[in-house]
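First, one chain by itself: the form predicted on its own, in structure tokens.
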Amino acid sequence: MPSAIQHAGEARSNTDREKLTRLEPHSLRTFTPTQAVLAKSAGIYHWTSEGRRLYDFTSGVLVSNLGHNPSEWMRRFSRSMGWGSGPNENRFFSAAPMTAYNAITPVEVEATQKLIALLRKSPGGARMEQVMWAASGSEAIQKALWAAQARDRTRLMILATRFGFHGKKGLANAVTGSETDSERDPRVRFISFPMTECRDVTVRDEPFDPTPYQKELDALLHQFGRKIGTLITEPYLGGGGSYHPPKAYLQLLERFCRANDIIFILDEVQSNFGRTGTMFAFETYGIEPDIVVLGKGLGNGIPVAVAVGRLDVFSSLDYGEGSDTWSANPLCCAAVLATLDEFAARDVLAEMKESSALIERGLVSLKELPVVAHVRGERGGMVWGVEFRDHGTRSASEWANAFVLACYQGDGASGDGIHLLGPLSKKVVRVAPPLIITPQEATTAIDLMRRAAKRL
């Protein structure tokens, strides 16, 4: 059992870390060298148990796009749940049910209608006709794959882009990673993702040669023919190291699916609601999926996900084949409704552009350090991957973890730090603050990050 991570000057946090090291398995968390204890949060900030302020550059793993505990979002959420009326007879609140298994609630109807309307008016959302609710991203992926396979049960083979991450459960896990992982599902075949063509943010519009990718698809089609019924990809490789592909690559996958009547599933669990600069990543990349899977930022902190797509595909599943205890529960639906209303009330994406440019310039400046190799992301978006390289006696992984720790510790001047997670693919640190970070906050945080990085 690993020993508890400890930090100087954090007596209360160290005690909590020590307790959970004994009471919980370490497998509950991916390794992060800080293991921050977060006592409270507001906007773009966390506070530790000792009261030290941290800029949150993770958004709780791309969840809190609108910031932590936004007041208007919280009011919308509470109104949808009916929590303003007070208890009835001093025992129970007369409010929306907390669970409504196998029933329907008005908040579910409203949230479903508004979500479909938003998707359908978005460029590339024409096929969005029905919503299949889930409690997590991996469950929504699982349901999307079930539906795609049910459409034609003679076409059970799935193509998945190599090194993607879609979840750790069932079929979602089967389409995650690559063929080198153990216990691969025989229905799954992996195709190449253009990682070498995923260039630094400073390099744009270089030619993309689709030939090798087209040949790979054609070879699989020749080998398996009509057995292939589904293709799933992320718009960019998130957990795989923040690789953002040329638009032509994803458009190639879409054309292949259209030509061969293959269901095209786009996993936007990480990228939805503004991370690539548009509301949905399919807009950024100019594609039209048959099914899009949304999560994380969809609920802004409440666990919820959905698969949205074609009616004829979803109707292939019979009663109960897509159900579970928590799908479409009122808490989730109220959270989604609050998120949709917040984005409708103000132009969050336009407001974030200046901050996005400031953060990108600051991250690119880190390449002045010999340990930083690349900075990847979408211009105008709010997610980047900072890739480290081997240097001196330290490996890329060691430099990446040292960077995360240095940012957490801050520079001592203000007492502030920056909250980041452990590196992706061992050497890529993801930077993804809430979309609502102001230009002033972005400037201050990036300056703090640069000072921390230089101490390496």
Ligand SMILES: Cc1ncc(COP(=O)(O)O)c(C=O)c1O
The other form holds:
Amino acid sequence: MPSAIQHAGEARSNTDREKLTRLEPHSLRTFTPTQAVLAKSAGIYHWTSEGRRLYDFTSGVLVSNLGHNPSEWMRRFSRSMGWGSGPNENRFFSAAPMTAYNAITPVEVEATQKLIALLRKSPGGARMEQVMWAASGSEAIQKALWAAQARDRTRLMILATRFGFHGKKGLANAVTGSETDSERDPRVRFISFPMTECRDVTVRDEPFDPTPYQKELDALLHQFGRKIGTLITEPYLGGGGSYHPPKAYLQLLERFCRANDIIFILDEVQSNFGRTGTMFAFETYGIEPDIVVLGKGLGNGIPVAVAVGRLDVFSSLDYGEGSDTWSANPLCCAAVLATLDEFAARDVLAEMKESSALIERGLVSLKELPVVAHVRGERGGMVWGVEFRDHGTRSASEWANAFVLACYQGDGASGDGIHLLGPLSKKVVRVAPPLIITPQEATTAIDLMRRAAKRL
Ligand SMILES: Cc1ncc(COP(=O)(O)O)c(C=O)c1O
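After the form predicted on its own, can we look at the form predicted together with this ligand?
Whole complex next, starting from this chain.
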């Protein structure tokens, strides 16, 4: 058991860190050198138990796209749950049931309809016909893969892009990473993702030579033929270290799937609801998936995920084969409804453009530092990765962790800091503030970050 992380001047937080180091296994979290204790949150800010304010540059792992506890979202959410009125004489609210297992709730009907309508009107959403609810991203991925496999049980092989992250459970884990990870599933084959072609801050239309990727796909087709039934990819490698590909790569995968009747699954658990500058990354990249998997920002903080896609594919699963206790729970559906309504009520994506450009410029300027190797991200979107390099006596990983810590500590002047998670792939620090960050907040936070970086 590692010892609890402690920071000077954080007596309350240190006590909580100590308690949970004893009472929870450390495997529950990935390593982050700050181990922030977040007592409350509003908008783009967290406050520590000591009352220090932190700019949230993670959106709680890309969850709170609309910011933390947005009041209008909360009102919509509570209204859908029926929590607006006080308790009746029997001490119970007359509100949405907190279960949907083998039952249907009106909030589920409304959320399902609205989600499909939004997806279908988005360019590339023509195949979005049914919603398979789930409670986490990995579960939704698992259900998407189950459905794709059930379509034709003689075609169980799955192609997955190498170094993708789709979750840690079951089939989601089987399609994560690469063939060198332990205990690989024999049904899965990995294909190359153009990591070396990923420029610093992707413009997406850059020239791309498909030849080596096409050859790889052709070779697999030659070897396995119609046994290959499914292909899964992320639009950009998120957990793998922020690699944002040229459009032409994803379009090549789509063409390959179409030509060979292979189900094309796009994992948008991270990219959905605006991260790439459009509502869904399939619009940004000009592709039309058979199944798209949504999560994280979908519930803006409430745990919910879905696989949405072709009716003929989802119909291949029989009663109960996609069911579980929490799927389509009214709490989840009300959260999705609130998210959909909030995006419909405001042009969040247009509003974020200026902040996006300011943050991109600020992050790219970090490359002046000898320890920063690359800044990759989505132009016009709200997700970047700052990659560190070995320098002097310290490794890239040590510099990345030192950066996270320096941002957390801030510069003492305002007392503010910046909340970041521990590095991805050991050396890439992800920057993904809520989409609603204002240009002024973006400028102040980026200045704070630059000052922290200079102190490294
Ligand atoms: C692209 C992607 N897919 C799937 C997952 C798994 O989601 P969950 O952690 O909700 O199971 C993640 C989580 O980080 C993700 O980024």
